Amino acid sequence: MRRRQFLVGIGSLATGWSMAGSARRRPLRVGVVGAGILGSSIGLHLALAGADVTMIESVGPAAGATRNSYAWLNAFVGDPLYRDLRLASLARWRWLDDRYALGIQWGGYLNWGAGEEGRATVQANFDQIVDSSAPARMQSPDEVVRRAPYLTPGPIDAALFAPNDGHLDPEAVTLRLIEAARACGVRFACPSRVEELAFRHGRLTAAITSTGRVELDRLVVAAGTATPAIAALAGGHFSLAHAPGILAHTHPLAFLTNLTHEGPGESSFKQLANGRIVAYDAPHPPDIAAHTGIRANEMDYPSEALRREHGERMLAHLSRYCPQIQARDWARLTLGFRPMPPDDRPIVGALPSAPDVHIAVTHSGVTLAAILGRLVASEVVDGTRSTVLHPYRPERFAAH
């Protein structure tokens, strides 16, 4: 699909909802499974579209991947169509932030590197968005120091600044979206687990949950790593890759920055509005004997001692580039399991086996939550298929 077609598809969403929903004699009854940031956005957007919404959550708001997300809002990806979807979501996040006071930090993203490897990494990042509607700007070493005077960045052979990026507190924003959804009439069933789906003549009639029967016309499953198991109740079959990740969190510190940072060795950090630093230095837990279980299954950290060791290690690494942050500032380490589709692209849309059951699962749940909330709600209420979501349909896994 050409870029102009994509933008027309996104732009048409702003012209208003189809009259199909308003022509119903009663509001469409829609269940949303999962109260992470993606499910909460979908629930809110469905309510704004006029649906009668029940959110069904097994543990609590933001209890899964959302709570353990780094929550960097960005468009860095090589695929132009996917990049444009992410850019559309950043724009939608700004709209939601303005309307619901979400407290998103729109400070931008600063990336620097040293040596041949560091220079290549920064250049590759720059190339991903250079021809987009929100390109990054290359930075000189002096510009890096002026932009972030609290850093001790070391040698800088390449650097960029992406002014369009932001970051958020995933738990706080999820709670705010749920509050807004409830103000629109959304009901919230928690703790409640979907145990069975009821159909009549191929059409969904209800979700049978641990707390009772919920009469429904449509269901959206946005339950993170639990999504495949719930989709299987409707004949949908796909799997997710196992993708654990750890983050170090500090006690509240004096305000330093609203930037998102990435320096040499994948040293990444940001500061929340409450002063806490969130940091990581590797996309996955290190491959050591103590992590064998975590790298194979969803489980808790093996011991509190190991949890503290890795949290302090990450902060000690970070202190080389930001001395205001020290290992002693460690407060907690979170271990999360990301809902990672096999091809690292979202899976969004109605199941071929059950057209009243929609799914929405993606690794980039925080970045994409705003636009997927809008697009999924439009498809569910209007009954039309967005061309923007064509590359991400569940059908692509039908033969697997």
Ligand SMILES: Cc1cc2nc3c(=O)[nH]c(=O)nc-3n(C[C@H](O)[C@H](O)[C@H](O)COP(=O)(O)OP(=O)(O)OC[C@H]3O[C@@H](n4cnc5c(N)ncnc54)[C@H](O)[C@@H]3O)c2cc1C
Contents of the next structure:
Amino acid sequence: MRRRQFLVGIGSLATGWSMAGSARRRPLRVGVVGAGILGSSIGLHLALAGADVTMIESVGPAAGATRNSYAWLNAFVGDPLYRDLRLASLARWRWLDDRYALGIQWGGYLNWGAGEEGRATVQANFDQIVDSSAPARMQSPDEVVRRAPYLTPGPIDAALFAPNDGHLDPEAVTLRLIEAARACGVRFACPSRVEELAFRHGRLTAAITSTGRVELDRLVVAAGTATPAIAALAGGHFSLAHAPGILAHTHPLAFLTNLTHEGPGESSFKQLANGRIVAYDAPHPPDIAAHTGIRANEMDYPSEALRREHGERMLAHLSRYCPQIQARDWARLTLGFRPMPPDDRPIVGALPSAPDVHIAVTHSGVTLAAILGRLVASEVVDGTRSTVLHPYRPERFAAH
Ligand SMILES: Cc1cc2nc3c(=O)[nH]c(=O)nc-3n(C[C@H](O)[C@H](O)[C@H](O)COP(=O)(O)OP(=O)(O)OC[C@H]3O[C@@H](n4cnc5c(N)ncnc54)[C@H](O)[C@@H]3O)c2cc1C
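Pass me the form predicted in complex with the named molecule as well; I've looked at the form predicted on its own already.
Following is the full complex, with the preceding chain placed first.
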């Protein structure tokens, strides 16, 4: 698909919902498996589109990757089509934020680097969005210091500022989306685990859950890392990559900033509205014995002592760049597992093996939840296929 077509597709969404579903005698009954940020956005958008929605969550709101997410909203990817999808999502987040008071921090993103490697990293980031509708701006060292006077950034050989970016509190925003969905009539079954799916002549009739049978016309599976197992109940076959990630959280500190920061080494951090600093670690744990449990995809950190040691070390590194943050401010360390498709792109759409069962699973799911919620709801209720989602179909993993 060419970019022009993409933009036309996104643009037409702004004109409002198709009324194709209104000819039914009763509203379409749609189940949503998973109340992470993506399932919650889908549930809300389905209700706004007129569906009769039941959300089914096995543990609690935001219990999966969402709770453990850094939750930076950004469009930094090389592929222009994928970048436009992310930019459309940022625009949709602004709409949702205005309408439902989500408290998103639209402070922008500051990225600086030192030495040849740092300069190349910042330049590569800049190049990814330079020709987009929301380009970043290169910054002089003086501008960095003016923008973030609390930093002791060290030498700065290149820096950029992306004014369009934001960050959010993933748990608080998920709860708010669920609250908004429930106000639109969405039923919320929790704790309730989807265990089987029932079909008649190839059409979905119900989800069988740990708390009973839910009669359905359509199902959207937004169950994070559990999505492949549920898709398999409907004949869908794909896997996700192993992608753990770690965050250190402080106690509430005095207000410093609403920026999202990324400097050299371990200096990525943001501050939530409640004052807590959230620091982001390198994406992959080293291959050492203590991380065997992490590598086996177990949710528990190997030991409480190691958890504290790791968290305090992250904050000690960070204090070199921001002295207001100290190792003693450490409160907790979280380990999360990203739902990571093998090609790092969303997997969205009806399963070829079961057209009433849609899946939505992605990394960068916080960035993308707003637009995917809208697009998935539109496809499910209208029964159409959005050209915007064409590159992300589950069919691409079909065995050849
Ligand atoms: C450390 C880390 C940093 C990240 N940083 C960013 C970032 O900066 N920006 C960004 O955009 N993204 C980021 N991500 C990715 C992002 O957090 C995820 O893509 C997103 O949270 C996925 O949301 P989800 O709703 O799809 O899945 P989840 O949040 O995992 O939710 C799935 C839900 O499904 C439920 N469930 C599972 N099985 C069943 C069942 N059988 N029945 C009922 N319910 C079930 C689970 O309990 C869970 O609540 C990060 C992730 C991590 C771990």
